[in-house]
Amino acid sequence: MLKKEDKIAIIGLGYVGLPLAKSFSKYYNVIGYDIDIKRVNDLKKNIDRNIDVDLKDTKIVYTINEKDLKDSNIYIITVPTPVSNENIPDLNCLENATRMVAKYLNKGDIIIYESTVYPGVTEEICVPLIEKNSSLKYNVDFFCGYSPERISPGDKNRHLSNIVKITSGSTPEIASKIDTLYKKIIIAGTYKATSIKVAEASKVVENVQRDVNIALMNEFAIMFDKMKISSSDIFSAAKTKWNFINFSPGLVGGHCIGVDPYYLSFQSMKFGFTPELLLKSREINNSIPKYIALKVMQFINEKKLIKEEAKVLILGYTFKENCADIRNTKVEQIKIELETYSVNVFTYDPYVKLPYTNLEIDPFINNEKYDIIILAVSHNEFRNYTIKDFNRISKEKLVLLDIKGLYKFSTWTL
């Protein structure tokens, strides 16, 4: 059983770390680590730059010194799983964080992995890490289990505790230790998986459909504008059948949708298997961003703008609305394709900071005017602009070009 004395220690103090630090917080002491030092400094101060997480009368210990965690008996690792230049998985922090984990485990302690991985990683690759930098023995003296992260940055709706959890562990008492621990802070309920095999996996199968799907309406929304027919009229049209599955085109990074499909792929290939269409939807959604920049140079081109002297602005930043994650983000890969044009490239984005945007006042409150404006984030803050707002910040006629679909007025939707 779960006492109120054990110590959980959550390695890892970002958009998923931190929401489980604090729910925990409410029920066990929670020590959060992190190598961050101005991460960990803002914490104590309350601060958290992700703007996710309200730190108010949180009873975490935040800390970068790794020997705070020697007496913790429950570790749960939400390191970030990023793939190389490659698109091969990265697995370096994670196996770092197991390492630094394993000279502090004592018998009888738990491990929890929530980070993103393929089929096997936590048996195959960090069991043994952890035997090797411990001298303890797997499912004898300590235990893992695994969780798939499901947080949605930016999402009001959908936060930690109304999110069904899936959980696992490696033996059956442990499966069902973990699943009691989660359960104390989930409000929606658990999902034992039967192994920690098909926990690992359920996750990235989970992304993999969603880009899959997105590809689809990519490439429909491709055709269709080579047609000059509306994607989005086309759209609207078709989901009035019952079985119409409510996909959207648009830009797909991230850190998941854009990244686990290569995580499945890679083992996959290990067991000889080529995933034609994962790795397909995966070609197919890295093009969107070269497609926009050719459609700037199309109206561009139309306008018979000098592009050396053409101003072109893109409004948001971030990998998806109302958030201030840009990991992965492909409005950088936009930027960098009309870059490749000699075309004058202007960011924004209200939560996004100098350097990765270039723009830090609103552009509809300055007195700059561009050419073709570019919508590629659907934040709050942008939905109530109108078309006069438009019109004040362009030259001559205007141009927008609405990624999102999110104004009636725009000259061309995805």
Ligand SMILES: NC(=O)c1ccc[n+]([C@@H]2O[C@H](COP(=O)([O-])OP(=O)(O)OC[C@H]3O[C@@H](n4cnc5c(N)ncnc54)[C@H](O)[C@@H]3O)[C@@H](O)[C@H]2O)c1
Contents of the next structure:
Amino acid sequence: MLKKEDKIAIIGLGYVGLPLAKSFSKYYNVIGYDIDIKRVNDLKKNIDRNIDVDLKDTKIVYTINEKDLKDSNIYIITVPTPVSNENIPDLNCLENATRMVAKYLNKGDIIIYESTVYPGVTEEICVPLIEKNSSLKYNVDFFCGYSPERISPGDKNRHLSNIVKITSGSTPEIASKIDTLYKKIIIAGTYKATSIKVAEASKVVENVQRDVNIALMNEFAIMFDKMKISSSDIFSAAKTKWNFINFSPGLVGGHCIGVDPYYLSFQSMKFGFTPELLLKSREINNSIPKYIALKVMQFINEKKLIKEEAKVLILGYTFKENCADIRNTKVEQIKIELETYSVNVFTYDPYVKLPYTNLEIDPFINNEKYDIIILAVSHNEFRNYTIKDFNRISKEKLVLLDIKGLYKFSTWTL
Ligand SMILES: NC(=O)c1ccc[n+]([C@@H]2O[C@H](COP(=O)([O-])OP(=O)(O)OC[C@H]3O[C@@H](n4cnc5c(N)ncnc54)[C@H](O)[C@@H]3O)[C@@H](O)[C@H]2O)c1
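Now that the form predicted on its own has been shown, please provide the structure of the form predicted together with the ligand.
Below is the entire complex, every chain and molecule, led by the chain shown above.
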């Protein structure tokens, strides 16, 4: 059913689109389209600014010219799906990409969505847009599919090909065709969902489940902090039970776990149901930067420091470890909170350069000294520092707030 001549167009060459384009390009003609001219120019030189994909020997044709898409017959859309400042789903990129693809669609073509959405977006928002902008009829002239992405940038063990991929299609035949297409690149195999809506919902459910569980751990962490009992010691003990679910407290940032619950709750509320646990969990996780800032202020007071003179070093700025992604990072929130107290905040991240962080040189090889140090992101680069290294960059006695529980010698752990 699939032919070598099949031409796949990947729309949006970010964390999701680029590895996908690379994988498909081993078997098919792949054209990669993005509206970001700098991104496309970099990719033409085999540079991935996300430091995520090795582009040596890839055969992707990159373009910012939408007319180059006209010979494609399979379109895969991997554009961002953020939320507004009010946490309302922002489908602008998805709708723009859909309208654009519709212009070049031919009879028999397939559009597959990989962007994370709430159930119903593909068939109730995108399909009508395609019909309107193409004069083709759904499931007669063109077909759709949805295949959520599960990659986690920075995770060197789990990547596109060794994570089971959920697929779906608008008719049983198209679902099988899409499933076969992905089977070619996914060694771990595929799971054919019973409908597009099921596939859409499965993705948000995965991320909501994580968010809710992390919220519970954060609640435990705050509760036991107040009781002055080590929550990490408690979790280590509790973990010895076979059915304890192993989550850790922490910052929930990024464009997935901290965003997708708003997609699901938005749709749920349209159907008259307010998901209380989901929304409360968002609230709890969003409150953690403020809690950490208050903790820092507590140490500043205990040390009798003048807050305007206090120097706080934050190690790590990205939303997660070992990647360069700073979208919706909660470290920025900690920094903002601390700055409202007029504390001097210094941020360093080996993956992030100025202007997002204000230290360019690794503080461990510098001569500056800090009153309080926060380990915010557990990049591999930070793992091997010893108490001696920390003492060297500390003014007086080391105060190390370890959000990730990375070190045995921390003053405080979340
Ligand atoms: N990054 C992840 O780990 C991850 C994992 C699973 C799912 N997702 C989901 O996948 C989608 C893409 O995420 P991402 O992290 O790859 O985003 P990204 O920001 O890294 O990449 C998206 C790319 O799309 C481009 N773009 C925006 N509008 C466009 C348009 N109209 N036409 C063509 N290109 C356009 C942007 O310039 C950008 O290069 C989102 O829905 C996200 O929630 C992301």
